[in-house]
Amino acid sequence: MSARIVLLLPEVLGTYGDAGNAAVLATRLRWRGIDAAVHTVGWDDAVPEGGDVYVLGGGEDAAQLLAVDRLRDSTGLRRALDRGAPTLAVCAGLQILGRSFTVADGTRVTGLEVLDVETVPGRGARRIGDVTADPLLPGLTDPLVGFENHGGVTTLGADAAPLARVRGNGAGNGTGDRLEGAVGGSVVGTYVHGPVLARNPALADLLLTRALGALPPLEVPEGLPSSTARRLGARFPGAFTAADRRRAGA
């Protein structure tokens, strides 16, 4: 078994390290002794329509309408959405990928209208902060944990769900009701950054198993702390450390 990750105009939609969540979705894979590639979609390349999880990261509105531009007439991206391609969009990849979303500018712009959701720019300052917030999407249970810094308010229509609901200070979708992100077919949106899927082993192992089916045991490495060892893999069902492999007689 082999995978590729699609990782989408990371020259603009790479403001918060959000590349970062490609390289943990092919780190994952290959802990299980899967080979898994990250194909970098750069400006001037075409999307391939065959990958198995598509990554999209957040920018400012100039990288945004950038992007939404260059994305919109990609055969191979619509294709890859229509089959069902899990795909991950983060912050501004969330925004292009709703209907429609307003700059700082006033100007609506139409995304690509994959999710049911609009964003417009929000009232006062931006939504800067850690935030914990518990998942809402089925498959997950351990609470998602990162940093936002969005100045957008994105609302969801009748056709998307939200990813979570946060706690404390945190402002997700900026709506006012603490819900955070969208999910809408075989697309997951969030505001959280950190990269989300490294501070978020199990959203990470959700969407390789929509792409793959069900996953081999995980081994994380060794010469990692226990603790670390533990927040990468062996809190999670089937995922074991080397040293658990030894022990086991493996």
The other form holds:
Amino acid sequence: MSARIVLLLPEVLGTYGDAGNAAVLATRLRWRGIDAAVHTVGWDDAVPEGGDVYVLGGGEDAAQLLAVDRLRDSTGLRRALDRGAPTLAVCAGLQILGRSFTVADGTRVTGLEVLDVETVPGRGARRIGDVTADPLLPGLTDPLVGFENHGGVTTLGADAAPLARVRGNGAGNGTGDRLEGAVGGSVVGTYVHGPVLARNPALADLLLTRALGALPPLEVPEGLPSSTARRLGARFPGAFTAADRRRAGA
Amino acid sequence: MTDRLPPRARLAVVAARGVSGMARRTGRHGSVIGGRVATVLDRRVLARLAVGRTVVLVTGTNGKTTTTSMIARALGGDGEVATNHLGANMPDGITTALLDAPDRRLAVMEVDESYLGEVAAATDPAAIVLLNFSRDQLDRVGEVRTVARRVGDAVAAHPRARVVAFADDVLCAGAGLRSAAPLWVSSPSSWTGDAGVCPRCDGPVTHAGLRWTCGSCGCERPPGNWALVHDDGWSARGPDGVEVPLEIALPGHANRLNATFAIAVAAELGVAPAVAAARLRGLEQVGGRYRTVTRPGGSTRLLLAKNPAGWAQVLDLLDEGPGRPVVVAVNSREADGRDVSWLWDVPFERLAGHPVVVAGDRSAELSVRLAYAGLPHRIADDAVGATRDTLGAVDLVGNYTAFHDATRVLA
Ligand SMILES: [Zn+2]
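Having seen the form predicted on its own, the form predicted in complex with its partner chain:
Okay, now the whole complex, with that chain kicking things off.
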């Protein structure tokens, strides 16, 4: 059976290339010999409850309001979250899964209440730029890298843990304490675009491991520059390219 | 038209011409400096320079420079029309272009999306052309819906301007609908990535084939007055059964659509469609875009693609030809936008069958993107160098600064 990566509402939650996160997850499974497909949930489609990993991206205010209303009534998503399906939520996606968020015109909107976070608009300028963060989530060691572009301030409640701590002039959640992202139950939320899983393959593999258990070694396809093959995963135990395998005489 | 200006403006114009000429002779910023000086000396100089002219303003995310060039040509070309053909599309550049062409009664200007309101307020345009709106440099320009809404505000503020807008693009149509009687241009379009939210009521927009409809307010794709159609060959079909074949040298679907815009605008300003179409025939490159440079052992065609919608157009164009080698160069300098996450909204999978080389400041991230797209490729230090290493015909596709770096080297 094919593994299913469920990409939620990319027409409205897809402003910053975040749909790439779903492609990265599926492709990393295929590179391990595991059949995998991205199941895209369009505006009129039901959310399947049996997906292996769920992915939400970023979006503008109006799009975020549409998305939260659409997903609030989705029993498929609710059931998937209740059974602990690993879920990646970026930017607007993170805010939607929280208790509430307040949009620029002051309207406070109830979220899906899966993550114990609340978001209000920031008072200063949007933080826009490259960001590096040291991971706080057990299982991650490499610094998290990507691009920040948001103005919201997200406060974590007692049931949410930060994903990472930003370095330098990064904003993270915008609360001034350098915390970045939110983790609660099976949900990993972040403000890091890039898309985040393309820039941080270890986070991709962590989500996949949570969904499917221990993964076979990753075999990067041939015909890629060696520097790129290394970026794609050679830092992980058991990761090697087809060329490595031939050299080893396997 | 300088003689009708008040003394202060005349002084501004004379001083600006001097500086402009000097800057050009020394090769520095000739396309904007004159306008900047004139504006410092006389804040209202742009409005004064526009008085008595028929002004056409062209804006949108992609195709501004090419379409502006086509419209200027369709209206009679260099001898008749003032235009900012160097692509200097902010107020200083537009002022400079008007300074440089004091006697031309027609002015066709491309305008940066963010400055349409300001430029329209100064120039009282006869026509405003809205090509398309999609994500571009989110970190610098801002969110595309906000940009499109401001363009719509500018449209609403100029009820006397004839608005010519693209019906298939949801955000573009939303801005066009702010005019009482827009003229619609339509064609099959493949990019709907920023089209999920209604520009009028923020409701959900769904797409079925070429049609789009808002589920909340019922707003839908307007019927095109002018359409790009394909029978035996490509042609532009207008009102009252007018149909003119498009025999343009510029490649690709996007340029056939740009040409349809040019013919529609020219017709609005009294140029017969057949005459406009004939005038477009000789256009072979626009500011280096689509230019083919020959070199020992082959040739290099230069293409610009700076965002996902632009790439969709380039991929359409590459699909029309054989699977020639492609060099892709991506930078993320100030003029490009620093964020390269847009690379993930480009279906690079469609380059399968083309030998691919990546280059530019962000070649490492581009390489990762292509790896996930399943494309074997190599990384080169230098884009133009990579084309020289390749026999036969090669396409070099760059985003803004990467493209301009390449055109400069190949000049
Ligand atoms: Zn609507």
